[in-house]
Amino acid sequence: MKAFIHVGKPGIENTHFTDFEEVEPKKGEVKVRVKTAGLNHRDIWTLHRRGENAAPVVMGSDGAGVIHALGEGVENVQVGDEVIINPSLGWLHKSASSPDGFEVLGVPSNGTFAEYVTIPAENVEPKPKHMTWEEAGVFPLAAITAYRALFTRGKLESQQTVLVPGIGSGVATFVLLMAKAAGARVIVTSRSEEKCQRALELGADLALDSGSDWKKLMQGEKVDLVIDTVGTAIWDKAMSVLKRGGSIVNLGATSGQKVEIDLRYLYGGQFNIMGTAMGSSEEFKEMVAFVEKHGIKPVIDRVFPHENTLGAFQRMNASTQFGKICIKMGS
C-alpha cells in the first residue's frame, strides 16, 4: 500500500510517500480502508520528537474510511461499514486523566496517512451521516479534544462566556462551534484580521486582535472560561479578563510552554487552572452524538491528495490555515 512515513533523523525532510507493508487484523482488531485523513499540529511536533535513526512509521491520527477486514471476535462492525477513527488508544472510560498505557494513534503506532490502517475495533464509530468524507476524516482528534476541554473539564453551561485565543486551528474552531451550539457567548482573538472575520461568520460574538488591549476592548466584560491552545503569549491577558471563580483549560502551547503567574491574582480570583488532552471512548461517543444533534461540521481549510501529504505539512507549518487540512486517498 501507499503511505506517508517518517524514518531516520527528526525533521520533515525525512518523510516519504512510499510503499509500506499492510498489516492484517489480529483478534479484536479491524482493518480500515482509509478514504480521508486529517492533519494535526501533533503530526508536526512528532516529526521533531522522534529519536535519531527512528524506525519507519506511518504518520497520522485522524481518519475515516470503510471496514475492509475483521479480526477474530469482532462483532461491533461488519465489512463495508463506513466509520470514523477514534485516535485515543487504551482510554475507554471517562476519567480525571488518561490512564497508564494511553497512546495516540500515529507514532509510535502506524497511523492513518496510508491506504489502510489496522486498529482496535473499539476505536471505530459509525461515520456521521451529515458529514462528507472530507469532513469525517478530519474531525475526530480536534473534536474530542475540544469537547472534553469545554464540557468535561470546563463544565460549560448555557449563557456563559468563553474566550478562545488564537482562533484558526482545528481545535479552536471546534471550541467556537460547540460553545455556540451549547448556548454560550464566544469571544475569539487572532493576529489575523481575516481569521477574525471568518470566526465572526461562524458565529463568534466578538473578535479581538491578539495584540490589542483585551481588557479595554471588552469594556469591563469578564469571561467564565478560557480554552487556551496558545500558552505564553496570552496568559496574562487571559487572566486579566477572567471572572472571579472562572476557569482556564489549557491544551496547547503554540507560543511557548512556560508562563509566570502572579499568585495574588490566582488565589484572589479563586481561578481554576486545568490541563487536558484528547478524551476517552465514552467522551468520543458523547461528542459524536453532540455534533450529530447540532449538525456541526468541521471547517475545511484545504484538501491535499495523498501523494502530496508533504504539501499539507508545509501549509500547517506556515500557520496560515483556518480550520482543518484534509488528505484524500485515491481509494
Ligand SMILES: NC(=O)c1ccc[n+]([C@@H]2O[C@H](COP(=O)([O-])OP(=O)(O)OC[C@H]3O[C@@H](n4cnc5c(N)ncnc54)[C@H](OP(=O)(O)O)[C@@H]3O)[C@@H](O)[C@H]2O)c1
The other form holds:
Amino acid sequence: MKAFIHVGKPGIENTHFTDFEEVEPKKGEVKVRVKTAGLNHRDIWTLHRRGENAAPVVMGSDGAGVIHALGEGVENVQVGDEVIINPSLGWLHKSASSPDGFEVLGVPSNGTFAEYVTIPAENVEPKPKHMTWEEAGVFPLAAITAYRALFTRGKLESQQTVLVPGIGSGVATFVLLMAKAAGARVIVTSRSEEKCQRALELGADLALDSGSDWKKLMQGEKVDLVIDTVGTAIWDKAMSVLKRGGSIVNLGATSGQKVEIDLRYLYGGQFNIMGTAMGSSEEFKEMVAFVEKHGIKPVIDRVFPHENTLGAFQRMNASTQFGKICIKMGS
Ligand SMILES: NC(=O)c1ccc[n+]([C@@H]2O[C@H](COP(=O)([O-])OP(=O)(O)OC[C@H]3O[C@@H](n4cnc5c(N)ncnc54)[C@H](OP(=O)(O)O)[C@@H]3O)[C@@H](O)[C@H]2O)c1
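Output the structure of the form predicted in complex with the named molecule; the preceding block shows the form predicted alone.
Once more the chain from above appears, this time first in line as the rest of the complex follows.
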C-alpha cells in the first residue's frame, strides 16, 4: 500500500510517500481502508520528538474509511461498514486523566496516512451520516479534545461566556461550534483579520485581534472559561479577562510552553487551572451524539491528495489554515 512515513532523523525532510507493508488484523482488531485523514499539529510535533535513528512509521491520527477485514472475535462492525477512527488507544471510560498505557494512534503505532490502517475494533464508530468523507476524516481528534475540554473539564453551562484564543486552530474551531451549540456566548481571538471574520460568520459573538489589549476592548466584560491551545503568547491576557472563580483549560502550547503566573491573581481570583488531552471512548461516543444532534460539521481548510501529504504539513507549519486540513487517499 501507499503510505506517508517518517524514518531516520527527526524532521519533515525525512518523510516519504512510499510503499509500506499492510498489517492484517489480529484478534479484536479491524483493518480499515482509509478514505480520508486529517492533519493535526501533533503530526508536526512528533516529527521532532522521534529519536535520531527512528524506525519507519506511518504518520497520522485522524481518519475515516470502510471496514476491510475483521480479526477474530470482532462483533461491533462488519466488512463494508463506514466508520470514523477514535485515535485514543486504550482509554475506555471517562476518568480524571488517561490511564497508564494510553497512546495516541500514529507514532509510535502506525497511523492513518496510508491506504489501510489496522486498529482495535473498539476504536471505530459509525461515520456520522451528516458528514462528507472529507469532514468525517478530519474530525475525530480535534472534536474529542474540544468536547472534553469544554464539557468534562470546563463544565460549560449554557449562558456562560467562553474565550477561545487562536481561532485558526482546528481544535479551536470545534470549541467555537460546540460552545455555541450548547448556548454559550463565545469570544475568539486571532492574529488574522480574515480568520476573525470567518469566526464571526461561524457564530462567534465577538472577535478580537490576538495582539490587541483584550481587557480594554472587552470594556469590563469577563469570561467564565478560557479554552487555550496557544500557550505563552496569550496567557497573561487570558488571565486578565477571567471572572473570579473562572477556569482556564489548557490543551496546547503552539506559541510556547512556559508561562508566569502572579499567584496573587490566582488565589485572589480563585481561578481553576486545568490541563486536558484527548478523551475516552465513552466521551467519544457522547461527542459523536452531540455533533449529530446539533448538525456540527468540521470547518475544512483545504484538501490535499495523499501523494502531497507533505504539502499539508507545510501549510500547517505556515499557520495559514483556518480549520482542518484534509488528506484524501486514492484520488
Ligand atoms: N491536548 C490534546 O489532546 C491536544 C489535541 C489536539 C491539539 N493539541 C494542541 O493544541 C494546539 C492546537 O493545535 P491545532 O492543530 O488545532 O492548531 P495549530 O495549528 O497549532 O493552531 C494554533 C493556533 O494558535 C494561534 N497561534 C499560534 N502561534 C501564535 C502566537 N505566537 N500568538 C498568538 N496566536 C498564535 C494561531 O491562531 P490564529 O492563526 O488564529 O492567530 C494558530 O492557528 C497544538 O499545540 C496542539 O499540539 C492538543
